[in-house]
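Shown next as C-alpha cells: one chain only, the form predicted alone.
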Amino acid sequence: MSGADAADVLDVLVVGSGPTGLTLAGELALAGVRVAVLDRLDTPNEHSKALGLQPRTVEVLAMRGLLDRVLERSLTQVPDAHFAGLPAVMTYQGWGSRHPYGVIIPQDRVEGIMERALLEDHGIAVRRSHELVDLEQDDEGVTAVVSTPDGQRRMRARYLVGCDGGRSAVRKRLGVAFPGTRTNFAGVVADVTLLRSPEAVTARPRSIRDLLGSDTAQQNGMTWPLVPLQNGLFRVVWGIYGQPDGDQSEEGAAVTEEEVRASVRMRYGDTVEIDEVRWLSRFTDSAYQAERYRVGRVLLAGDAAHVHLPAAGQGLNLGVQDAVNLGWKLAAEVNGWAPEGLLDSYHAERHPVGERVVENTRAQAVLTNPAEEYDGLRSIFVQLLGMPEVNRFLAGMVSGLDIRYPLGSGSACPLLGARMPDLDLELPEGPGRVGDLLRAGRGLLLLGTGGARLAEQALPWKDRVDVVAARELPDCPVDAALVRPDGYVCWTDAGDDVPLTDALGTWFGRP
C-alpha cells in the first residue's frame, strides 16, 4: 500500500503520547481497532507540566476504570476551583457529579498510568524515537513518513490523528489555519529542588487557595506559591506582563534558571533557596485554535487543535475529552458501522467546546494582569462570583460538567446532549452504577421500570449497544436513556418525538 512496510499497515496512527494521544489509543483499542502510538521523544515525559484534573475528566477516568490508580498517585484533591486567581473560589457542587473535586497530580504521573494501562490491558507499547516527517493521504488511507532509530520508514494506516502538541507537525503538514491572538505576557513554569524552606512551603495543598495564595500581584508581574510535587520537587509558576510573545515562534525566548530563581526571591525573599532547576518552560496567554479538526482521513486533537493560557487547569482536560469524543466515532468508522456524518460530528461538537475554553482563558488573562486599570474589573468579578448562579455557571464551564451537545431539536429534556449522571442502580444481579456499565466503551440503553418495554427494539444493535434494565432511575427525569460510549445522552423517552430505533440508527448505524 503506497510503499508502506507491510507490518505497519494499521487502522489508526496516533502521533503523540501525551494524555490526549494515550486516551485516544485506549479508546480505540477498547473497540478492537489496530492502533499504534508514535512519539518523537526517546523516553517518557518526566516533568510535571499540567498539574490538575477537572471533575469531568475525573468522571471519564472513573468510567474507564482508571480513577483508583490516579487517586493513588495524586498529591491531593481539592473541592473548589478558581477563575483568574481571584479571591473568590468556585464550588463544583450542584452539578450532580459523584466526583465534585479536582485532582492535583503531575502530568507525568497521569501519562505513566495511561501508558501502563495501554500496554497491560491492550498490549500496545508507545513507539518512541518515532518522529513524523511527512504525510500524504488518499481515498483509502494515510501514508506517514516517520524517522525511527532504524532509519526512515513509511507507515500506512486508514486514519491518522495528530495529538502532537501546540507546534503540531501533523497540523502544519495539513496546512490547517491556526488563527488566534498574540500577547505581551510571558510566564515560566519549572520543577525545582530546594536547599531550605519554611514548613509552610512544604505543606500539602488542601484547597485552591493553598495553590494560589492571596497576594500574587507584584508590580507588573506575579508569582504563585511553591507547590510540593514528588521526590523533593516543587512547582514554580511566575509571569510578567509587557514581554514579547515567544510561544509560537520556532525559536521562542529561552527560559533561564536565573529567571526561576528570581521569581522565587520575588515572593519569598531569602527564606527559600533553590538547589537545582530540573525542568523549565515558558508559556504565554496567546490563544490559537485550528479552523478544522478534520481534513479527510487526518484529524487533530488536544493541543494540536487548540492552545491557550493554562488558566484554571483546562488544557489537559480539554484534550482528554477530545479523545473520548473522537475515539468511539473513529472506531465505528474503522469497524464499518458508523452512520453518515458520525465522524464529522467530532469537529461539530468539540470545536465549539475548544472555542469556549479559548474565550474564557482570554478573559482570565485580562483579569490576571495586575495593572491598576483592571482593578475595577477584578472587583466586579469577585462580586459576581459571590452570586450562586454566576459561581455555578463559571464552575461548570471550567470543569467541563456543563457541556451539552446539541443532540436534539429543541427538546426541553435536560439530559439530552448532557453527560449521563453516574446513578446508583438496583440491577437484577445486584447494586450497580451507570459508570461501570460504560466501562467497555459501548453504547448503553438504560431502562427504568417504565421503559422496559423498549428493550426489544434495541436487540438488532446488541453487537454495539448494551441494554440494561434497572428497578428505577433515581433522581432522573426519564424512564429510558440512550447513552453514547463517551457518556453523553443521545435519546430519552422524555425528549423529542424521535423513535428509539431512529436514534439508534443515527448514532449506531444500521443494525
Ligand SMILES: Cc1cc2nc3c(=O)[nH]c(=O)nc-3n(C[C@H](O)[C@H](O)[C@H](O)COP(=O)(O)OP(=O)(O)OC[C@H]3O[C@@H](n4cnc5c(N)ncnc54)[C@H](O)[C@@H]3O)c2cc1C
Second form
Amino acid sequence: MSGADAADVLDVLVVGSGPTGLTLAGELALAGVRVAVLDRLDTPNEHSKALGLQPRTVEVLAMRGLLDRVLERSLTQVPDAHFAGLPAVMTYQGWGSRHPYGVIIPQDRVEGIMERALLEDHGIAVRRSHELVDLEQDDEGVTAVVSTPDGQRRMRARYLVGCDGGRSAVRKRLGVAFPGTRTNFAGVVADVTLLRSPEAVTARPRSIRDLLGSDTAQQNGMTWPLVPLQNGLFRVVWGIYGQPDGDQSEEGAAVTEEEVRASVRMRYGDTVEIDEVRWLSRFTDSAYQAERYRVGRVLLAGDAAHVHLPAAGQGLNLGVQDAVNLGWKLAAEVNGWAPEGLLDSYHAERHPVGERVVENTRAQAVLTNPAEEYDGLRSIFVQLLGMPEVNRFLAGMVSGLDIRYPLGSGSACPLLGARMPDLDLELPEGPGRVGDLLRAGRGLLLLGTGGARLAEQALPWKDRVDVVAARELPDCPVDAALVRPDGYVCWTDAGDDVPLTDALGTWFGRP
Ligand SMILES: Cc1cc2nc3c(=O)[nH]c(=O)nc-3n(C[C@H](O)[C@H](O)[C@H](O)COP(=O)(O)OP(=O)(O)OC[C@H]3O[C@@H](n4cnc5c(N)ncnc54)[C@H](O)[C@@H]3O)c2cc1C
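We have the form predicted alone; now please give the form predicted in complex with this ligand.
Expanding to the full complex; the earlier chain stays at the top.
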C-alpha cells in the first residue's frame, strides 16, 4: 500500500476538524465507516468565528440528537433574520419548521460539542498537529502525506475528503479550479475585553436588530454593535469599502489592534474602551467556488469548496449541510451498496446550493455598500421585504429551509426533493417525531394508514431502510414518503408514477 502505515488503512480520511469535518466524521461513524480526522492545529479552535446557526442546521442538529447541548451553550436565540443588514427583518415562519429561529452561539462552542460527541459516541479523537502536505490517488484508494510531530507519515484510505477550509491544501493538490470574484471590501473581526461599556452593549441580544443595530452605515465604513460572547468577551465586526488594491485589504495581511480600537471608536466614541484584543482576523467579500466537488476518490466540502462574505451567517451552515448530504452517500459506497451515480449526486445536488449562496452574498455585498449610489437599491429591497412572499422567499434562501433537490420526474408533489417536516406522529409504541426516526442515519419509509400496504415492498431493504407505520401523516399531502438519511424526501405516493421499489433501488441500491 504505497508504503502507508498499516495501522492507518482507513475507509475515509477527513482532513480538517472545523464544523464540516466534524459533522462528516459523525455521519460516517454513524454508518459504521472507519474514519480518521486530521487537523494541522495542535489545539481546538478557541475563536468565535461564525456566531449564528440557521434553522436548517438547527433541524439537522435536532435530527442527530445534538440540539439540546447546543441550546444549553448558546448565547441566545433570535426569531428573525436579516438580508444585507437592511432595516426590514425577515421571519422564518412560513417554512413549516419546528425550529423557526436562529441560534446565536460562537463557532468554537459548536465545534467543542461536535468533537466531544464524536469521541463519546464513536470513540474517534481528532488527530491534532497532523497537516496534510500532499496526496495521490489510484484505483483503490488515496495516500496522504501527513506532517506530524514525529515526522512525515503516509496514511492510506479508500476515500479522502478535504474539509480543510478556504485555502484548502486538498483542493490545491487536486488542481481543482476555484473561480470567483472579489471587490475592494475589507472586514475585520475580533474578540475583545472591555474596560468600560454602556449597559446597551452588555445586554443579551433578543432579536437580529440588536445584533445589527439600526445605523450601520458610516461614511464608507461600518461597525456593527458589539456582541457579548462569554467570559467577558465581546465580538467586534467592522467593514470598509473602497480599499485600494495592495494595501491592508489583502486577505492575510496582518490586522492591527489599533484598527480594531479605531473601528470601535467610530461607532461608540469614548463610551466604550477596549482592554485587550484577544483574537483578530481579516475577512473579505471573496466569493469563490470549486468547479468540481469530486475528483475520483477525493471530495471537497465546506469552505474548501466555497467561500463568500459571511453575510446573513451562511458559511458554517452550508458546510454542515454539505457534510450531511455527503456522509450517507460515501458510507453507502464504502459499505458496498451504493447504487450507480449516488456519490456523484453529491456534486450535482450541493454545487447549485453553494452557487446560490455565493450569489446571494454577492448581492448582499452590494446592498451593504454604504455609498450613496446604492441608497435607491436599498430602499427598493426594504419595500420588497415588506411583501410577505418576498420575505418568505429570502428567509428560505438564507436559512437553507427552501432547499429542494431536483429529484423525481417533475412531479407536482411539493415534498419531493424537499426536507421531510418533523411531524408529530402517533406510532404503535406511542407518540413520536419524524426527526427521532431519522436519528440513526438510515433510510425511512414513513407510512400513514393509506400507505400501509406498501410496507412489504420495502422488506428486502430492511438492512438500510426502516419502515414505520403511523396512524396518519398529519398536515402532509401524502400517505407514504421515502426519506433519505439526510432528511430529504426522495419518493412519495402522490403525483409521481415511479414505483416504490424503483425508488428504493435508485437511492438504496440492490437489496
Ligand atoms: C467574521 C466571520 C463571521 C462568520 N459568521 C458566520 C455565521 O454567522 N454563520 C455561518 O454559518 N458562517 C459564518 N462564517 C463562516 C464560517 O466561519 C465558515 O464558513 C466555517 O468555519 C467553515 O467551516 P469548515 O469546517 O468548512 O472550515 P474551517 O472552519 O476553516 O475548518 C478547516 C479546518 O481544517 C484545518 N486545516 C487546514 N488545512 C489543513 C491541512 N493541510 N491539514 C490538516 N488540517 C488542515 C484547519 O486547521 C481547520 O481546523 C463567518 C466567518 C467569518 C470570518
